[in-house]
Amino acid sequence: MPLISRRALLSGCVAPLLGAAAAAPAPGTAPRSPPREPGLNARALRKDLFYGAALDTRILRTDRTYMAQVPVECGFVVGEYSFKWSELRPEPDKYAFDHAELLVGYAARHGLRVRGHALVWYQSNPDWLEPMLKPDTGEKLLATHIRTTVGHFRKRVVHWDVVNEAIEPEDGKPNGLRDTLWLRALGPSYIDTAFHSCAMADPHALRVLNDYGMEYALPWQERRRGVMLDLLASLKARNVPIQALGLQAHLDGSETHLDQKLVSKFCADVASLGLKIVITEMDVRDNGLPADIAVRDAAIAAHARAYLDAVLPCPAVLGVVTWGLSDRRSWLDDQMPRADKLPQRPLPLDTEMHRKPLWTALAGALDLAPVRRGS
C-alpha cells in the first residue's frame, strides 16, 4: 500500500494551536502584551512536521496545570500505558478501553491527534497471556486482539506502534530478534501477523516498528542498526505492510559518542527502503551529569540539539515525540535514578511548567529544519 501523505498525517492540528495567538485585538480595546512564543507543534507545522508528548492517565485525570500546557505545545499525544495489553486485556474474554478512551476523548476536545503505543511488546502483558500463547492458537489470539483494538479506535488513533522493541542481538536468536514470549510461541512471523492485522483493521493509520539503542557510535548500537536495517529490508521484501521506523531516542546527556554523520546515514538508509521515520520517545537523561541545574540543563539541551540537527534534515522524518512534556514525571527517576537522588530534568518543561533550555533546543532545531511540503 502507498505511504500516507505527510499532509494527511498532519492535517487538523493548526487551528487549535494558532488561533488564539493569531487573533487581533478588538477595535477600541487596549493593546495586549505580545503573544507568547509559539509552542513546539506550531513551530513544527511550519516545516510540515509535528511535535507531541506521552501522557500518563494519572496526570490526565488529576493535574490540570500540566494538561493545560499540552495543547499549547503539542499536536500529538500518546498514552504511556493506556494502549498496552496490561491495560486493555484484564481477562482473556474482556477488553477494557476506559483509560485509552480518556486519552482519546481529551485529544478530540483539544484538536490533538493520537499515537497508539504499543500493540505488541514483551512487557506490560497480563498474567494470563503467556500460558495461552500456544502455536496452534496464539496467532489467532494476537490477530484478534489487534483487529479489535485498532478497529475500536479506527480513524481516532492515527499512528500505531505495532511492534515495540523486536530486536536484541545479545539474545543470540536468529536475525537478531529479541527472545520474547511472542517469538517463543509464534516464531518470527508474529511481526508479520501484527502488521497485517493492523492494516486490515485500519488501513489509514500509520504502522510503525518502534525500537531503541540506535543513536550512538558504540559497538552494541552499531550491531542494532545493522540488525534493524536487515529486519526492515526483510519485512519489505515479504510485503509486510510496515510504513515507518520509530526511533525512541532515549538519549544520555553525558554520552560522548554521538556521531551526526552516522545518525544521518542511518536515517538515509531507512528512508531508502521507502519508510518514514518518527522520533517516538525522546528524552535526555542526566544521571551522569553534575548536580548543578544550569550545567545539567545546558548539557541536555546541547546534546538534544546535536541529535535533532542530524535527524530532522532527513525528508523521511515526520515528527518528534518526547516521553512526557514536563519534569513533573519521568520514568527515568524510577528506572535510571541519579546516585544523588535528585530528580532528573529530561523534558522540555520544568516542574513549574516553564520552558527550559531543552525546549529552546527543540524549538531551534525545528525552526532550522528544512521545509518538506508535498512529501
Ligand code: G3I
Given for the second form:
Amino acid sequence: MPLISRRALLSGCVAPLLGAAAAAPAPGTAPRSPPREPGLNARALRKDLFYGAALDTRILRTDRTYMAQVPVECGFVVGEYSFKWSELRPEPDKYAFDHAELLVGYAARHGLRVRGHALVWYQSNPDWLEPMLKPDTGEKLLATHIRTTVGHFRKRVVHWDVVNEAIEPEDGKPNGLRDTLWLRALGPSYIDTAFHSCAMADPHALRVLNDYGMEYALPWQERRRGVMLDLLASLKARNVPIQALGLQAHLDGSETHLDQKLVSKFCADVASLGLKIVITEMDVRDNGLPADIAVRDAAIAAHARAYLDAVLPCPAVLGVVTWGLSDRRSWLDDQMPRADKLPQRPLPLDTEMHRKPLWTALAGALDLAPVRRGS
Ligand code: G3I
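Right, and the form predicted in complex with the named molecule of this protein, after the form predicted on its own?
All chains and molecules follow, beginning with the one already shown.
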C-alpha cells in the first residue's frame, strides 16, 4: 500500500487508493470514479478546517453508491440516529452499540473521523428512561450512560455533542433553559454532570454543546443567542469542561433575515469565551421556494454561501458538517415537507450523487476561508 500521509488520510482522498477497502460499487454498476475536483474536505484541510456529513445507518447498510462518495467529499461522519439513547439503550441494563459500530467501523476503514451525537437530548429517548430519572438516582444514571458510551468509543469518536438543544426561552424556565426530562429531574446541573462525565471517559474528545436557531436577525433568534451566550459564560465560570458550541445551522433558503455582520459578531462573542465553534448540521431547506429546480438550487447556494462567508473567517470555527451528503435522504422531507410534496434539495449532492450549486458554494466558501492560525 503506498505510504499515505496523515493529511491525505484525513482528507478522504485516500479512498480511491485503498481500492477494495472503499465501498465497492454494486455488481453490474460501473464504479464511480471520484470527480476530478478535490472534495470538500480536501479543500477544508488546506485551511485547517474539516468538512463532514451525517449518515443514516440504513443508507450505510444499503446504498453503496452513496457510501462510495462519502470518503471523496468528507473527512468526518456523524450518525443521524445511531448514538442516541433510543438506539443505544433498548433496556435499562442493556447497551446496543451495533448500529454505532457500523458507522465507526466504516469511518475507520476510510480514514474518516467520527462525531458522536448526542449524549443528552430531550428527544429520541427510550420509554423506560423518564420514569427512572429520579432526583436521587438520575445523576448516576446519566453519568453511567455517558461514561459507558464514551468509554466504549474512546479515541474512535473524536467529537461528542454532549448536550443537544438545552435552551428554549419560550419555556419560561430560569436562564432560558429548555423544560426537559433532564432539567425536571436533575435541575440545571445535568449539563455540568454530562460534560464532566464525558471529560472523564475520554479527555481527548472535543466536548460540544449543540443547538439551533441562532443564525438569523429575528427577535426569537436574537433571544436565543443571548440566552446561549449567558449559558456558555456561566458554564465556563463554573469550570464545566465545555470546549465548543455546535451551531446546527439548519438554514432556510427563503429566509431574508440573514445578516452577515450579526452572524460574525455572534461567532466572535462565542470565541471570546475561549470556545471553539463547529457548524454541526447544516442544510438549507427549500420548502419556501418555487418548484423550479434551477431557481431552488441557485437560491440555496447563495444563502449557504452568505452564511459560510460570515462564519468561516472566525478563527474559532473548526469545520462544517452537513446533515446528510445527498438529497437522497433528508430529515426535512419527513419533518418539514414542501406543500407541493416535491423532494427538497437541501444538501451538496443531488439524488444521482452529482455535485450541485450548493456543493460549489461550500467549495467556494472553504477556498475563500482564511487558514486557521494554530487554532
Ligand atoms: O426507529 C427506528 C429504529 O428502530 C432503527 O433502529 C433506526 C435505524 O436507523 O431507525 C429508526 O427510525 C428513525 C430514525 O430517524 C432513522 O434514522 C426514527 O424513528 C426517527 O425518529 C429518527 O429521526 C431522527 C431525528 O433526529 C430524531 O432522532 C432523524 O433521522 C435525524 O435526522 C434527526 O436529527 C436531528 C438532530 O438529532 C438534532 N437536530 C435536529 C435534527 C433534525 O431533526
